[in-house]
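Next up: a single chain in structure tokens, the form predicted alone.
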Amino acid sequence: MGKELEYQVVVVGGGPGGLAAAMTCARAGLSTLLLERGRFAGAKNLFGGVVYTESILSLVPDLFSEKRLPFERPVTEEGWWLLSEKGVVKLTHTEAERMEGPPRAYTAFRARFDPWLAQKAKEAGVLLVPKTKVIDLLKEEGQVKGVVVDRPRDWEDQEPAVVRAPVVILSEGVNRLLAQKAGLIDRDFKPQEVALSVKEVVQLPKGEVEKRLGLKENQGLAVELLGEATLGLPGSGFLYTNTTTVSLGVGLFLSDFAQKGIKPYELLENLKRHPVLARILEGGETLEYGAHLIPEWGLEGLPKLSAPGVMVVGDAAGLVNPLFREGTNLAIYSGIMAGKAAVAAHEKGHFGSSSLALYEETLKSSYIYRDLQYFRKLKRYLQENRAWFDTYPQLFNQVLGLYLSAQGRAKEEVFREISKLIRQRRGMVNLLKDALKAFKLFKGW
């Protein structure tokens, strides 16, 4: 890499928040390198899910001129099936002008929408740089000023090599190990502020995507599994589709895996044990397993955004809502911001809190701080009242199958005997409880 090298940014991490800021500061006209330690951007990211197209248009315009995209389906049917040990409740929406305009969002895998927005960069004049760890920052007089890599400085010299610049941004992922030296967190994640989420994508025959789940080829379903998917735990499991594949998934907090002793392959196999889920996957092939790590910590974890010479962005700086699935387009919004800040700073020609404090400042006016504020306490409600993940889903399904299969009796008599349920499981009172703590949770109290 030569003895030292320079440019006016360095971003570290070629995921959705470390290209959008690459880009935002090559299309400026900065010199913009980004490190990225897999063999390509999205190799080592592990994602089966949704991304949404209105945050992939604020970097991309004419997405829709592409003659292929970076997907797998429009999502066109969205919700939460509730599960009990043999049923299920669907709670989806499908909207029809969906199927006919632009789609809101697409389930894709990030091994192919990564690359694909890494070229984008590429062509906005981002030099990208692929199997680089960056192992430390360059830091002078308390600033940072570059980073440090895991390649030799030339062929006689085999220490580390250095690439100075006067902006580092940092889209490492939930690790977060060079925010914390840049002294913008003070401590590594705790076990109950990540979730683990394993997943496998399964191969089902041709035209069983569409059969199975009741889609035509241009539709698409991404549903939240609650309920026995994780055992009556806070958590959740998924079920998107994909062109030829379905992405079957369920996360716990970490910490819900070791004090409970399970392991996660084997929640994985007992989702897909369910009824339900055995027959959409019956007969498929397992192409992919892995398991990834997403931060949770919300705002009372949020590390500082920036100080002089570096910003963090995306998984790194936690900025996930998994209540509502957005964790990629949040990194990519963050990842314009902090870009923005980056061009600010170099027409300033200072690069100190003051300048670099403008992400921050970006970020807080904007809907997604706004969100983890209101949504700061959900992780302990939901760790406190676990109601929510073991007697509702049954309880529904139960409730449910009564009323449904009421013919031949008095409705009288089904509806004291659904009444009667509902008293054994939960009683009035704690129901009236939850849902006046709930109400209490959403309205922000």
Second form
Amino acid sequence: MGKELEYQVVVVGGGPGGLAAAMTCARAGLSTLLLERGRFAGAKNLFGGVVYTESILSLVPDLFSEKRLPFERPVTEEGWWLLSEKGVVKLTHTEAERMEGPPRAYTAFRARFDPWLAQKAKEAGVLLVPKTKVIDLLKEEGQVKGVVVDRPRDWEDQEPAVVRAPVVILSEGVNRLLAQKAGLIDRDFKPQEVALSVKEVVQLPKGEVEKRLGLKENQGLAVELLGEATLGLPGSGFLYTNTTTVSLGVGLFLSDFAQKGIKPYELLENLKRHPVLARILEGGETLEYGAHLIPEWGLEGLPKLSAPGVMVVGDAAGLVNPLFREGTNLAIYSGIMAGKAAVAAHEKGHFGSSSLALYEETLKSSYIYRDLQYFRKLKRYLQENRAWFDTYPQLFNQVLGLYLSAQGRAKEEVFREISKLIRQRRGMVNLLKDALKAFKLFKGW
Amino acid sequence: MKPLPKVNIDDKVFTLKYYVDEEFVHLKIKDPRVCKECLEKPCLSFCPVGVYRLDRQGNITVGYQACVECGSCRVACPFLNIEWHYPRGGYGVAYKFG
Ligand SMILES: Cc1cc2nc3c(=O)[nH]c(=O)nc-3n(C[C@H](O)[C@H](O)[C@H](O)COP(=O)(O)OP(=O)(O)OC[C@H]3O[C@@H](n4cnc5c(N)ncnc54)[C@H](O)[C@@H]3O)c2cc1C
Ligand code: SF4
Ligand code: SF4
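Moving on from the form predicted alone, please list the structure of the form predicted together with the partner chain.
Up next: the whole complex, starting with the chain shown before.
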């Protein structure tokens, strides 16, 4: 890197948020530098994961003319599996239409998807420099004016290099250290504000993904695993099908791992040994293990989205909706919004708080923000009604188990047994209350 | 809580690809005396790759080479006793799938 580099926009982080922001700026003709600390965009990133077609189309409109799509399988069946210790109640949805036409969602790997999107960004004119960590922000007169990186200025001068830019877009992911340095938020997140997830990619014998999960070649399953997957603690597991592998993972609030002394990999092992999953994974080989945090601080921990010279997007701001498995799409949408605000600021030649506040305004009038507001209520509800994580998955298993094995018995006796179970586990009144509360919550959507 | 099956975490770490930075140790215990006072030692359990371990003398050791840079220990050490950085650009874990 030369002495004093200068760009019109510097973006930190080559995940979907940063790539979306950088592409938006470069396409509008701004000189755009994207810095990524990994060896390539995607090297540091891990997710479930499912990506959403609509969000990708908003960046790459001719997606379907690609020779090779950067995905694994279209998602044609999704829902929840409620696990008891040995059994499962499957609640999944699929319909004929989802088998035709362009799929709404695909399973993917980040170490393949992100590099693909990064290639599109380069084609749009973004200068992408990997293997470069941003270690600080350049601030002058209370305004962010660029970044400091962990590379020397040149051979003679070993001081860290500085890159100047009137607009810096932070898309550094959940560990939002630079957003804190920028003063967008004055504290670190707490262990109860993030979920820690671990995941394995398991290679199955040829043809077995289809056979074991009842799929055809161009179909895919994406299910969340509740109940025994998390030992009844708030959180969830997931099972997603890839071309010849499955992605299996589980996550809890980091505070629960820490306070209860649970080892994440042992929780995952417990899930792998569940009889239903063990049968799916039989003979499989783990190709990769990994871990990542999910920001769940929601509105309470939402940083200021912009300050003079700087904006924050995606996970770094906490724009995820864990219950609906949204993250990459929100990163992309917020990245585009920040990119547009950067373009508008350059048109005006003014980078103070009022110009970049356009980003904040657009985001706050979008569904992303409404969902954050809604998610706050939902999260509180689930914290107060933990039965959804432990009692109900078990109860559903027991009740259905009894009901479906009722042949050859007096049905009155079976129903009496079922209502006794419900009384013991939760009580009819509580059950109705829970259902009513849940209904009210969804009505308020 | 029911006992969970034991796992040799090294077998899982074995599936990962790393570019280890020998010149920059990106995780450090700030003050080993604090660890002695820390009764629960949660870092021994929550770290998803078992970076923190106890040696025979009861000291915490930091196998930073296996770190997947999730950030958990930065905030979940109850005494905030870990000096935490990302590895230098280009070093550390590199997912093949992610
Ligand atoms: C287990 C799990 C399952 C998930 N499942 C789904 C799913 O199914 N569907 C979905 O849509 N979302 C899912 N998500 C969420 C999704 O992964 C994130 O919301 C999304 O990746 C956020 O994108 P981002 O660009 O904001 O951040 P990231 O993708 O985290 O990208 C941040 C980038 O910044 C780089 N970086 C960080 N600091 C620096 C620095 N100082 N200098 C230079 N570079 C830096 C990092 O290396 C990284 O490349 C899941 C997440 C997890 C953990
Ligand atoms: S949790 Fe923190 S203080 Fe306790 S032993 Fe681990 S590093 Fe030391
Ligand atoms: S950052 Fe994550 S993987 Fe690395 S040592 Fe801390 S807890 Fe372990």
